[in-house]
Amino acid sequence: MQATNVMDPSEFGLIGESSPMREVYRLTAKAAVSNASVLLLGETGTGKELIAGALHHLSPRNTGPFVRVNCGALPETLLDSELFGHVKGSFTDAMRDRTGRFEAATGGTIFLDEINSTSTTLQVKLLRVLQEREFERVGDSSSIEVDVRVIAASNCDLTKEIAEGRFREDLFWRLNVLPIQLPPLRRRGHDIELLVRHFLQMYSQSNDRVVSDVEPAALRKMLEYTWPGNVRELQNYVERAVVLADSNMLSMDLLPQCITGDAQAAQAAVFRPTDDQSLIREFVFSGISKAPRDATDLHEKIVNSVEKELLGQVLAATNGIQTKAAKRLGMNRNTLYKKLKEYGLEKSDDEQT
């Protein structure tokens, strides 16, 4: 019987001792020794890429390449070429043959992040790779065989995507052999304090500062906050606090208004005319997140309403040019398009300007 790996979370940058995270570590260690596909599920900022890295490095494939691809960062035509490569002359800018990411990952692991962003056409090609372990480069008819393990990740409910016709059910079952659900930070309890102290130490060192403790009242607010941006959001706020601190203490005044409780002021700040991209990005990905834990539906409705208004304002400010709007919002074009379609705002487009 094959032994399960012993996993040291800190080796992979994972901080947490909560019961949900211990289950993630257990499943990661068991899944790593197999060659089966793994599907990582969880909200943005929960650490899916870190778990993907752990799966590779704990596997028998750890001497091979670990190739990462963010499927939401490229339009379909470029993503096809990025994943599968192309031959010279297959399209206007194809000046030479190019090796794709699948071919480059042979003998190792490929991590497909935001797999939910792929088109149904591209999903057919991904399904073939999973089933037959072969593909053709763009513009070529010769098949290329690959020996690669696939780890995919999604930050949305794929069963809902399937029901709405945006994701192929057969691909889902091919990917969902070993699912691992990463818990949101709000369900990790004492892990929040562990992460705060970890990032205090990390950013104090990188910024040549000494911010070594956190004020009890500030920690209490952080424990009560719902963290829609998860660990990534917490990391951002701790780094900001370290840079701005005048003492060795992370105090309440160093935390943003969405954590300290003044959500109304935070919303007003967002809708004040500004060119500050970081402020816009922070609100888009964080929302008004001081809602009680038992008010999830109401919280979601509020965030959606404000996000729709914000997207409309940014589109108006950029004359409906989605590439400019996406840049100002700090998100990729595909993500912006999906949000615009969801809110019925997709009529604005570069081609119409």
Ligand SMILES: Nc1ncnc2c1ncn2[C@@H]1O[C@H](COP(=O)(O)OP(=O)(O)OP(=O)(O)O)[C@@H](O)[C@H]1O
The other form holds:
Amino acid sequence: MQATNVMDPSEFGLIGESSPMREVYRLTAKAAVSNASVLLLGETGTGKELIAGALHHLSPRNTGPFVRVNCGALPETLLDSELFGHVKGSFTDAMRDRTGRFEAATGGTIFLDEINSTSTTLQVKLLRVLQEREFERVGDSSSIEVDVRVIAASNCDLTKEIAEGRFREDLFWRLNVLPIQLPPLRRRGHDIELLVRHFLQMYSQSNDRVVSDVEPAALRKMLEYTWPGNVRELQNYVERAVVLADSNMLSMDLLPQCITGDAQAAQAAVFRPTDDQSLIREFVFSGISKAPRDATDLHEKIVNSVEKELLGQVLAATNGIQTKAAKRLGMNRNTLYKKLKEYGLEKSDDEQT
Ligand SMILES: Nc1ncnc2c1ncn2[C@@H]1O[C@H](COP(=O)(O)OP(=O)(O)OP(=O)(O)O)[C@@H](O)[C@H]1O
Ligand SMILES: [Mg+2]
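Beyond the form predicted on its own, can we have the form predicted in complex with the ligand?
Below is the whole assembly, all chains and molecules, this chain first.
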């Protein structure tokens, strides 16, 4: 057991030394030694899964199993039996007894990824496990005790899900004992360069190539970009660049247009001159004054406004086909759908093709 309050991020494949990431490492090391539930929050591709792994490996349970369940990948009835198991005959396809993932995680950690995708009925069952530390297999009446540490992750704003009746507030409070918020990549500054260099090395090795450097202009563009798909998106672009490179340099022409697009033209298209520009001015000047009080708020507003425009344009370019748009954005489809809803950009089903 490692009762430590520091962690070496590289041990878990985590690159980044910006202050928001250092705060994440600090919280992770602290949370790891406790048995309390951890809720990992953050946009898609910010590294929640890596942190979940680190939490387990740094915990006193590290000799037990680490079981990940992607709650977004299974329909409700399957997820129910996947998590809690079932007894033979409890439904048509239940040919024999089956152990669920909670039992499989005994002595270790269960990672409930995309917890926001669970139905409210299943949320009631999860709440009971967290509160009473017991559950029943599907079709069985005898209770099974659980000795499992729970880590959950969500890439959407759970308070909003609660407000809209899709997530139970009582479960939220049970999970939210130790929240860890992963910062979006656009807030990590110099980490972007560290990540680019890390992935250059990684993909050079796996492709048996040497692309060891990055053109300063290309790097500048990457530092200016908003990264809706965060580290996952950056990783994809670097991999593609390594495969396509003709020299040892990651140059501008190897980056997608969404990054290299003429910044002035992009700005003119994206920012409506009055509202957004004045927000930007406010942000810039509040940073110069001693106390940039609402800088985070303003940053969020500006980024949201750019993101809304970007999603709208990518969607238009992909004829409204969300799977294509999600792929181009390096974003998972659920996340895109939620963002479109948030920004009022979603169409009704019959409008979609
Ligand atoms: N700080 C980091 N350093 C190096 N690689 C990272 C970092 N953060 C994320 N990655 C890589 O980016 C990819 C996405 O990370 P991960 O799957 O942990 O994101 P996530 O937050 O779980 O995303 P989602 O919400 O879409 O499930 C993975 O390939 C992961 O290895
Ligand atoms: Mg994940």
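Numbering follows the first chain given and starts at 1. Quick caveat: nothing in here was measured; it's all calculated off a predicted structure. Rigid core: the largest C-alpha set superposing within 1.5 Å between the two forms.
Checklist entry - Does Leu340 show a Cα shift reaching 2 Å between these two forms after rigid-core superposition? => result Yes; that C-alpha moves by at least 2 Å between these two forms.
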